[in-house]
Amino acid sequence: MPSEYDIIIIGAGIVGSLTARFLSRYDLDILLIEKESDVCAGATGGNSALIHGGYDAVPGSLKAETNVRGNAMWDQLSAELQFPFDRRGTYVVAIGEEEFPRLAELHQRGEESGVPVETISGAEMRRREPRINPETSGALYCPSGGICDPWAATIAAAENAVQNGVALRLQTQFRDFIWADETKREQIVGIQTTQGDFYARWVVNAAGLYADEVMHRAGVRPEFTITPRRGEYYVLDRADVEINNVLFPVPTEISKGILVTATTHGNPLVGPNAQEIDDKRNVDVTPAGMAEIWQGAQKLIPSLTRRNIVAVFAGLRPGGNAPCLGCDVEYNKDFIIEIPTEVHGLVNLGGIESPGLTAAPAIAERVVELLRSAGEELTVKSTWNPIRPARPVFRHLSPQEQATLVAADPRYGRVICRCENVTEGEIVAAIHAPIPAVTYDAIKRRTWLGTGRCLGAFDTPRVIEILARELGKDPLEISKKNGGSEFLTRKTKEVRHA
């Protein structure tokens, strides 16, 4: 691959991948790097999968502006990139009369930010969600809210970027900047990585949890720090629990609260809590944290029982301390979206926590405008194609469509994951996609196998076999997520052929 580009993007989460996809429209040489073995492996891979309406963010903040703008972009985005998105609306539920006045403040925030909101009665909320706490006194309904699959959205955006000419390098970690003059350190001309040096006119910092470390290497915003905020979750069995809505509690100053929500895959999700920690890689769940979110879930849906639980996980939000420059109130949790004046050649993105998933397309759009305003010539490519065709999902097809698919490719007739009805054909298609899935977790992100009640106990040996066969590797080389997480350590017996 060439080492000289027009633009380098650090980080292939939802913001970096969408930025690459938006910039791929133009006649530019672009490199997208990611330190993990797959896209969507950081903060984007562990969140509530919600598209927020925008009533919660402080009016006038970048969070509020990009939330509202980003929210409006998801219909077209999901249609072009063909990933699951459902604009079913969200509810903030007040339990007891003492919580009801807080809805008025959220209602006012929504109106100030241009977000459609409606306050409904407790009786109406109980009609819309029969399992809700009977002490519900009312709710704030936001019809523009929705749910998506953040894995699918990020993968689709990155694949579309690659299809439109963006170069992607995985397992490539940023180390430092390259300067035109090392003494003055005013003009960035490239980056040093674990896979060598790469040069470009512009570097986009979309490093998520590590965005503060990247900007500090450039001498930008030394006072800005990212504190990981861990959120723990329960995943519930869709066969046991049917939740049709996105249910928030009344929020606190530091968190939108522990919610109970429907998902695009049907499994209700419970969480998250908010624990500020020091380790940017610590995604462990804790007994105290899980007890906290279960208590919060039962406040909304008292009938939930622990037998409904399928899995647990935790994700990290890259909370920052950037001030809101356009707000009338003191607020230091805003997004950073800028071209800093201290150095040339850097687009700096930081503190992209919730509602970062919602705001991501608007952030990508702003990056394009920042580059244009800085004098970058952006010429639309005649070959640019915004459509990324989705691969077949066997369990979503009609019996006739399934039969047609199996007739064309018999591998779609072999079910590998029984819980989620994922076939060999889907796994093979993911392995040979524009961004090849070469680990078990990468297959999981693309097909949803291993997420049912058996948690991969049935499918794992077969997936290892398929990966080894399709990649031409020894089964001992197949890993869960990257080097060091191989499933097998040695052969126990040789297969003898007659």
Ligand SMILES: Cc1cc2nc3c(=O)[nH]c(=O)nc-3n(C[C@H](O)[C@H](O)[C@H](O)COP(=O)(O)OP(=O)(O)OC[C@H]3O[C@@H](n4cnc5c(N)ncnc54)[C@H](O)[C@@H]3O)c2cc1C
Second form
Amino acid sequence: MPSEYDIIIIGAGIVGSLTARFLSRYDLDILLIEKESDVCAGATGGNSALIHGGYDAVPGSLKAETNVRGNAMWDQLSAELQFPFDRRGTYVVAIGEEEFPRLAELHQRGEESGVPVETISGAEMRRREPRINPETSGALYCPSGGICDPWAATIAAAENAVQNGVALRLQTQFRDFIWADETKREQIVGIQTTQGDFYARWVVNAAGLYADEVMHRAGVRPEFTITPRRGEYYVLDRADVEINNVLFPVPTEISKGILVTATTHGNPLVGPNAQEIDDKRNVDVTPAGMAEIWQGAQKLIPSLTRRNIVAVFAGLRPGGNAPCLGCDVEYNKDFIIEIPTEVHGLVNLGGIESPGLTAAPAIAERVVELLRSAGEELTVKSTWNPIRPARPVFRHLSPQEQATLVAADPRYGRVICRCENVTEGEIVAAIHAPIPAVTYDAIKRRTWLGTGRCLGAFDTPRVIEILARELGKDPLEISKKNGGSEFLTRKTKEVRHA
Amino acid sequence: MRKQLKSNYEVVVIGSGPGGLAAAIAAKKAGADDVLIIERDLELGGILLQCIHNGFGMEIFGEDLPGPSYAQHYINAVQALGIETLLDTMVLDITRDRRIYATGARSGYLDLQAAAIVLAMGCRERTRAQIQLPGPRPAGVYTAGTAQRWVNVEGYMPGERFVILGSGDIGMIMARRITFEGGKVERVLEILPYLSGLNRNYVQCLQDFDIPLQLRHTVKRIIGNDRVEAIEIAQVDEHWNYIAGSEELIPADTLLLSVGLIPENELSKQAGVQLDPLTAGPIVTDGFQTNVPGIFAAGNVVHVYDLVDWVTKAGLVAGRHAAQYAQQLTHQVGERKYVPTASGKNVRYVVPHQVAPESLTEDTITLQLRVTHPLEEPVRVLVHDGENLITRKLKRYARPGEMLEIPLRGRDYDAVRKAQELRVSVVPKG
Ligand SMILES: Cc1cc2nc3c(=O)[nH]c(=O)nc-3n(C[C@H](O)[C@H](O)[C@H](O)COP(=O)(O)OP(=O)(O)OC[C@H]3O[C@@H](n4cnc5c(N)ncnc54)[C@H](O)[C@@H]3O)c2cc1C
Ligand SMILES: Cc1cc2nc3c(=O)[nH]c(=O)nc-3n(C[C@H](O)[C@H](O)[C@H](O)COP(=O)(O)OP(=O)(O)OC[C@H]3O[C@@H](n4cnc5c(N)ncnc54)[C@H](O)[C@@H]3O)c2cc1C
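To test you: the structure above is the form predicted alone. What is the structure of the form predicted together with the named molecule?
Below is the entire complex, every chain and molecule, led by the chain shown above.
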């Protein structure tokens, strides 16, 4: 008898992971599948990490609605799942007198959407952010905006789901639907994957960039396509550059512009640009892109120098062409959150680009509501535990707490990542967590090691050693992200190509 | 078994490379009783432990030693002198008033007070982000030093077909090492029109093994999502723009970066130590004292050296001054009169930044400098105060990859004492 579930969720980004976590509250058998070797390997793994206030979404759109609702959910979420979130507000900064009037427009749009905003003077902005361009003429402050750690949020959500009984299968790629009747293709009863067939009464499409391909397999919305829009970033060294806030430039017609922002892990972030590309795997950083974001960053913080750069990366926005249904604007960049009528057994999500991170808890909540309204009986499990206890993070502790932790477990005394001060204890804990971290990148997402100024040059050999030891593997088998990305090729003194 | 540590030391040295070892030895010999070395690695010796090639010690021992042998000489001395060492222990923080917070799996969490500190944390390698290499982020892009550790210390090969970016010493040495181990080095690329490492390494590591070096070339794009599959290279013009049509695709599974070293000064910054933007190391006096009284610095943490012998010598000076500070609390910056040094013609930087003429009554002061570009002809190294020539020295040539030295001696005392500034320049002998 093949595996049977009530619900299968495709994709373990923030949306799929939170959906799994919200649904794990009910008496349901749930399977979460992910094609990569870890959760959070898609859009959620490379973005600006902002919890947007929602003043700039088109009023009446699903984006606006889930943004505002999602924003309000992050305090409780971060308290229960114990990941970094900081509601420190966001700013749109006007440089020079000519940009100042634009703030009034944004201010008004904020008020119309019911998002609290406040216009402050240039002098006040300079006081709050001393390194800001001295030509700053004013700023729009949105106190409900914030920053989070998207890696930690997704991992925590998925871990909490697993703790509450959700089955997670990594390296399991959706290929096609299984139908009750292959000729009629009306009722979905399961999916085919690279790891075999799985059956379920419901399938949730949370496949991010690939959501279009998944829904097309069900014959749903053949006109809907996702075009990846790449955004490139620089990470700056917090030892050189102190940034306290989230700083946007005044937006243009086409983009929110290049922002400079504080992050929950400390190293400021600069980016993103926006470039449509045709390859969903292309996360290259490019000379043109880097030049563009550098110029943008210098507009806000002219004193930045290239010496401050510690890392570069790119992420892909899963931008779709779904028309806006609920509002009177002709707007075709809205989210899809629906149970399509042409087939049975599919909850369909699509086009979850920015502010998808912010909106994710609200999207997950809607999925639950959609299922309920489709007649699904949702009984709360008495055993459900909404708390995912965080593991110790050495660098966030006070000296006294550090001393206590080291005394209790000496492995927390051995620093493995010299830039971010990540200890062996944290690495070992990640390897043996509810979702075991078995690759270098998985450990990086859970501990932030290798993200600092030496980019892992110091820690990589040591992490490989720890992974091999803890997993009972040979160092030659340890990889960066999955099979095919092993770090080492052979022992020295071995004859090559024997 | 862990021995009981004291909570107060006269001199604490952070790092046990040649700079730190020498500083500890000199401090002890200068009369400091309680000297402690804190090292995050499992053994003493610093980066030398992975440098199993020859090329160390020609200046001091007149012998061409492998790195570990060179280090062992000083490790023996440290042990003979009864200097305390703490291994597997990382310094997390130091304060202006010389408190030290450290942690280690065996030593636990530590909170120490030092009368004087010598910073000897060495340097780290520049990464692909700092030179902004385009492309995705697959496995197979490593710094040359990380590869060196894998091959020489751990016994693993990080790849089979290599492109090496940068003609720094570590990269050239690794090119040879990889060849010995049966790997293939397809190319060494250098964006500058000249070599950035030592010429002897070019001859011994590349030429002798027929490994092609291409000047004015760089990586245009890394290719491969999981593991490096190929490296697209290109020629550049004098503004480092790619020259269209010069692109070439080299199949390779590994890209090694040897694109410069940066002094490791995060701890120094935490203690309020002021850095020189040119060297990325502390601004120091001739006794290697920083602007923070009682905090000294030695070795690659001050500026990147190419020869270990000079690191040892600098460490000896720093250690001696640290001991004197700890014992008498003299030598505070500001108490002595200092004369600033300055970079003159063709000189990129000079270390130390300030010289106390009084020091010349005790010892020679060595000014260390690097030129801005190669001067492939006999040159004079000159030290001037305005129009007044204080001292000079002849060299056969001057190259950015090879540090130059010029000593100030006892006989220069009067001239230095009267000087407003010690401007060092390097000019063709003409
Ligand atoms: C540059 C950039 C900046 C952004 N900034 C912000 C911001 O500041 N604030 C904000 O709110 N939002 C932001 N976003 C948007 C936000 O990142 C996304 O909306 C959000 O992460 C989408 O989450 P997701 O779970 O839908 O998608 P993803 O994270 O992409 O998850 C989808 C998952 O499905 C998996 N998958 C795909 N196909 C299959 C298959 N066939 N079988 C199995 N698994 C599959 C993928 O591997 C992936 O892990 C930004 C996005 C980008 C790219
Ligand atoms: C790869 C390489 C190859 C070289 N080849 C040659 C050669 O062939 N010939 C030659 O003459 N010279 C060579 N050199 C140059 C010379 O060896 C170095 O300049 C010299 O070793 C630097 O000594 P150091 O003491 O300043 O630093 P290092 O030897 O780097 O020592 C610094 C020490 O400090 C420790 N440390 C750092 N931070 C902390 C902390 N927070 N807490 C505790 N400990 C800490 C480190 O673990 C390390 O052991 C080479 C250098 C390198 C990097």
